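Shown next as structure tokens: one chain only, the form predicted alone.
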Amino acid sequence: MKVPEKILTILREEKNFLIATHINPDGDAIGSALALSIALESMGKKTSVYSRDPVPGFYRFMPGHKRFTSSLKNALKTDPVLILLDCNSPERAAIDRYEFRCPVIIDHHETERDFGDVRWVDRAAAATGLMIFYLIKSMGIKFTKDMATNLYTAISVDTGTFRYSNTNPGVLRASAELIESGAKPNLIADYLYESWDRRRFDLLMMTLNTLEIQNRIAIMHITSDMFRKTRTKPEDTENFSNFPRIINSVKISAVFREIGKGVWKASLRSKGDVNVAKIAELYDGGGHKNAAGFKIKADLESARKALLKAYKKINDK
């Protein structure tokens, strides 16, 4: 993977950096940001790591997670170079009301915006963490155990722990090098998949009980009342949309999560050649071919019908 020389020059020459990522950060976003922060600080640079939303509890095993802040006040005092990771629009990171010097974009999503002075968007990359892996190598920085753990987690999350079609020889070679640098696959897998809070599991059971399948699309929903009953948070729903993909007849799995009165966030997952990013784009959302999302203002039944209509539209093309 070729890292743009302009990005390497900026990282070598500048002193202060603001590393930001998208709202509701996932393992790829968190791991990429933490690893890059640790790497830059090993060079004597100063970094701030920003996310509007807190690191979910089940990702707090990741070394350095307390680096994240939800405030930009102190970071902006140093006039930092912005490095936006795992997304490519300021709106997605909730930083659109700020002006930044020389914004740098590092991302792998299929849906692309035109923000940034320097852009490295590689849709073929399995994870932003994989891009950061090659960036750190190109800088000649030796991987520490903390960097390796964060990057291995990032790659694991976005490849479904090497189950998805984006797993290729390069992914496995990079992961092997991260293991050699101290990442522990068994411990990371335990944290990701076998350390759930009971309340989160209760929410999953309630969500699965809403499952309906139509035209090979599995649809579930989560209401605000379900969060109250289980004393859970939106961050606890990560990966819920993956579960119905287990059913061999299902092509698309969707979870509608209530985020306001009459407003729903849809998380879409697909198998094979079904491109859910194309569905999401119809409603100003985006993502990857097999993982995407969008927001819709409607009642639940209308939102469900909108998804089915969108699937038919892209299928008829």
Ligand code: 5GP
The other form holds:
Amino acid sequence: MKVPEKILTILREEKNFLIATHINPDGDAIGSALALSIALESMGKKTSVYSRDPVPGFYRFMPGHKRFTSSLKNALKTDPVLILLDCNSPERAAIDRYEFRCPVIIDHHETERDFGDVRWVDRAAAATGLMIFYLIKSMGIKFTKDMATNLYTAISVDTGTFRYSNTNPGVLRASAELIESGAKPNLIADYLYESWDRRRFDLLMMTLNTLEIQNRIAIMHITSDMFRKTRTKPEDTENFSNFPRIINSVKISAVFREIGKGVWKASLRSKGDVNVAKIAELYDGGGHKNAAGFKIKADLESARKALLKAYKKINDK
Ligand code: 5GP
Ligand code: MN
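Having seen the form predicted alone, could you now give me the structure of the form predicted in complex with this ligand?
Now the complete complex, all chains and molecules, led by this one.
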């Protein structure tokens, strides 16, 4: 993977950086931001790490997670260069109210917006963490255990721990190198897959009970009431939409999560060639071919119908 020379020059020459990532940050967003922050600080640079939403509890094993702040106030005082990770529009990071010097975008999403002075958007990259892996290497910085743990986690999350179609020799070679630098695959897998809070599991069971399948599209939903009953938070639903993919006939799996009165957030997953990013784009959302999302203002029944209609529309094209 070739890192744009312009990015390397900016990282070498500038002193203050604001590393920001998308709302509801996942393991790739968090791991990429933390590894880059740790690497830049090892070169004597100053970094602030921003996400509007807090790091979910189950990602708090990631070294340096306390670097995250949800306030831009202090960071902006230093007139930092913005590095936007794992998304490519200021709206996705909820920073669209501000002006930034020399925004640098490092991302791998299929849905692209026109923002930033330097854009490195590689849809073929399995994870933003993989791009940061090559970036840190190109800077001549040696991976510490903390950087390696963050990047290995980032890559694990976005490849379903080496199961999705984006898993390739390059991903495995980079991951092997991260293991050599101190990342512990078994511990990270334990944290990611075997450390759920009981309440999160209760919410999953409740969500699975809402499953309906129509035309090989599995649809589930989560109401505010279900969060209240299980005393869980929206972040606890990460990857719930993956579960119905277990069923062999299912080709799209969707979860509608209530985010306000009559407003739903759809989380979509698909198998093989079915491109859910194309569906999400119809509703101003986005993502990857096999994982995407969008927001919709409607009652649940209409939201469901909208999804089925959108699927028909992308198929008819
Ligand atoms: P999830 O279903 O886990 O929330 O998101 C799946 C993928 O779609 C992630 O890569 C996420 O960044 C992207 N995504 C989810 N919702 C949106 C959205 O509203 N807009 C865009 N551009 N991407 C989204
Ligand atoms: Mn990602």
